[in-house]
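The form predicted on its own is given below as one chain in structure tokens.
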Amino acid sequence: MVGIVLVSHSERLAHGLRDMLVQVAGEEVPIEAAGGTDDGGLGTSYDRILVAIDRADRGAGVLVLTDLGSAVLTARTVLEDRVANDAVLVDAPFVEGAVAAAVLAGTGAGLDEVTQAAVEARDVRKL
């Protein structure tokens, strides 16, 4: 099953979104939160992202979603440094993309399909 990693500047935001996704997609979808810095502040942590990707990786690939620009930079660095190339950073809205990806991952869809669902969430209108 495709794993999902949520990279946020806020530990609480990442964990809150993870809680929501587990309720929507189910416990079987590997969803990991990588929010905040190692000392509990706002920001991102290379180590937290790396550990989250490794935990979410069940062999079908990992989708990485970020909240803000500098989270993208940290996540990119982690992905560039990893030996395995089974994780992908996706340009998608953090909440909507995560929901779409988690629901589709729960059906057993592959990494390309889950990635596409996250990206397409950008076009879903709220009003």
The other form holds:
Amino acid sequence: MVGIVLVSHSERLAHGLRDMLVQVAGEEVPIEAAGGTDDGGLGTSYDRILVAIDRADRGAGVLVLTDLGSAVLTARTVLEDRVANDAVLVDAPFVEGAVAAAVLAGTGAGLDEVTQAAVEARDVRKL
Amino acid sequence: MVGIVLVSHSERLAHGLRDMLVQVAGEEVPIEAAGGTDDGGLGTSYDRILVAIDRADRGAGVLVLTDLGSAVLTARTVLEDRVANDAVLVDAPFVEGAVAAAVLAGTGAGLDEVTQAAVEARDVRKL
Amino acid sequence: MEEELARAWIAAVTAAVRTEADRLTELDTAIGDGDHGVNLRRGFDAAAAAVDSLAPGSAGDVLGKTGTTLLSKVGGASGPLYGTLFRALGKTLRAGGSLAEGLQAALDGVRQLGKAAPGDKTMVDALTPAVAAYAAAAGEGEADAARAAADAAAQGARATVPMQARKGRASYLGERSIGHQDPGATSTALILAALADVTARGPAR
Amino acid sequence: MEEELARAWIAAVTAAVRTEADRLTELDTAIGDGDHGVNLRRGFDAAAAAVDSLAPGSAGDVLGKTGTTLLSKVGGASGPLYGTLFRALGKTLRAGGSLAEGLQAALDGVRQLGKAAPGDKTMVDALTPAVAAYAAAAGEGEADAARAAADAAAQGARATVPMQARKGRASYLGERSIGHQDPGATSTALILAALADVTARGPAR
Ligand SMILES: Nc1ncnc2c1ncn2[C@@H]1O[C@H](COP(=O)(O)OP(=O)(O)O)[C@@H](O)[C@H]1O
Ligand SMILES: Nc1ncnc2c1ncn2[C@@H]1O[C@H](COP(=O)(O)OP(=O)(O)O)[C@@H](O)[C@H]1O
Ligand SMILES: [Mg+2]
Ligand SMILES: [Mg+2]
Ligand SMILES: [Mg+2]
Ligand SMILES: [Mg+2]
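Could I see the form predicted in complex with a further copy of the same chain next, after the form predicted on its own?
Every component of the complex follows; first up is the chain already shown.
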């Protein structure tokens, strides 16, 4: 199953979002939170992101979502350093994209389809 | 100053996002988290949303952001029931819209401008 | 509608929701987040308790109180929707309207809040035919009208199976939402079945 | 570049970041999230410690270690950016390249990672003229070239004041980012000033 990694500046935000995703996607989808700095402060952590990607990687690829553009820089560096290149960064709204991706991943869809679901979440209206 | 209310299905998510916003917007912007059900489970709470809006309302209006479409239903009902009608629901990406709105609110911008910033966050690219 | 009938209805819905909670949750697990049964159980347990401790008044008071309680206790999308449904019913009855008018107001409220149209695979697909059936059979008396509404709701719920969801969480699944019965349409059918049952029996004393 | 000079450089940057942390944070409070000084302090304190316990090797090793440490310890956007800068420098030097080549590789790496162009009100606005100035003055010796680079970086940082931010957090402010000096451009100027200072003094022993 495609894995999902949630890169946020806030540890609480990443874990809270993970709770929501597990509820919609079920326990089988590997969903990992990578929030906050190494010591749990606001920011992003290279090491937490790397560990999260490795954990979420079950062979079907990993989708990495970020809360803000500045998290992209850390995530991108991790992806460039990482030997296995089956993880992709997606430009999608963090919460909305993650929910859409988790739902699709839960159906057994592949990385391309899961990525597309995250991207298309941008155009889904809420009101 | 314009207030901001964060309606999420997850209490942790709402609070983590609030932490991030306080960092960028400063302590003066009234930012309230309304996450989870009355007993802290996953879902939304009419009462938490109402209390959060009343707290965030300092006379300059309140922008209400929701994590998913299903949170909109509860928030919309609160807004319809509420006598003071200076709170508005916005269709914006939750995290990205909230950050943009908080930054603008922190500069003293009015409700229209803050709302617009949240909406436009949809079109900001991360990668 | 008499107050006692309203009280009996809420009690019957609460009992039905308890019995069917697992099935509702299962349906919601297939195309949602698997909490519809839990949500409604929490909501109707609270509503039943609130109605029990409500001073004698009118059917409108009972249904309004039910709506307000569901609104704050359910926690899912169905909370504000059923909250709106029961509040609209209560408001119409308090203003002297008929149950047929109340059901129409309830449907209007649900549609206005949720923006779902028939065919979107939501509770609206059970509620819409139910309200129409009640109105069509209203001349035959409350019991027959309620039974017709319940049958129409059940059929409306079954008709959601082949639909693709366009509102609510199930819409994230796109085409993959096809082939499952909508949980909210299913619970709407339960609510109307309870109405038919208590109306057939007459108010419990 | 000699290893001792590289070690002295990192020590000097660490000292400068400590002295200037509050100013950097203040600049970041105006147009960002107010953590740039704290971020760099945490990062360079860790880098200095890592370099101190690094076995003797080469300047490239020292700078590479600095980059890797910044990358995992800074926590802000400047972490991967300065991490990339120092890793690119280290890599070029280890491969036998000159400092001028290393600085160019550093700039390329920063630009590729952050996608910022000159004029976007970022560290790129200090780094770009610094790298050009170093290359232009490289024939006059390391000390003069480093001084020229430091001056160009300082000027580049000042030139960010009237710019509107198009990358990083400050871009959320739109036009309201105008009138403030970019924190990252300011810290880049500090880093190059430290290089000029230690190069002028020669490696500390
Ligand atoms: N916009 C809407 N309009 C009408 N009904 C809706 C809407 N959104 C969701 N529903 C109904 O709510 C049901 C789900 O309720 P529930 O599981 O309690 O809420 P949630 O989706 O928030 O977990 C769906 O099966 C559907 O019938
Ligand atoms: N995409 C980018 N390209 C180049 N530099 C950037 C970019 N984004 C941010 N910066 C630099 O980083 C600085 C902010 O660093 P810092 O405060 O540590 O990170 P954060 O913004 O994550 O809190 C900015 O002043 C700017 O110079
Ligand atoms: Mg549900
Ligand atoms: Mg739910
Ligand atoms: Mg910062
Ligand atoms: Mg920061």
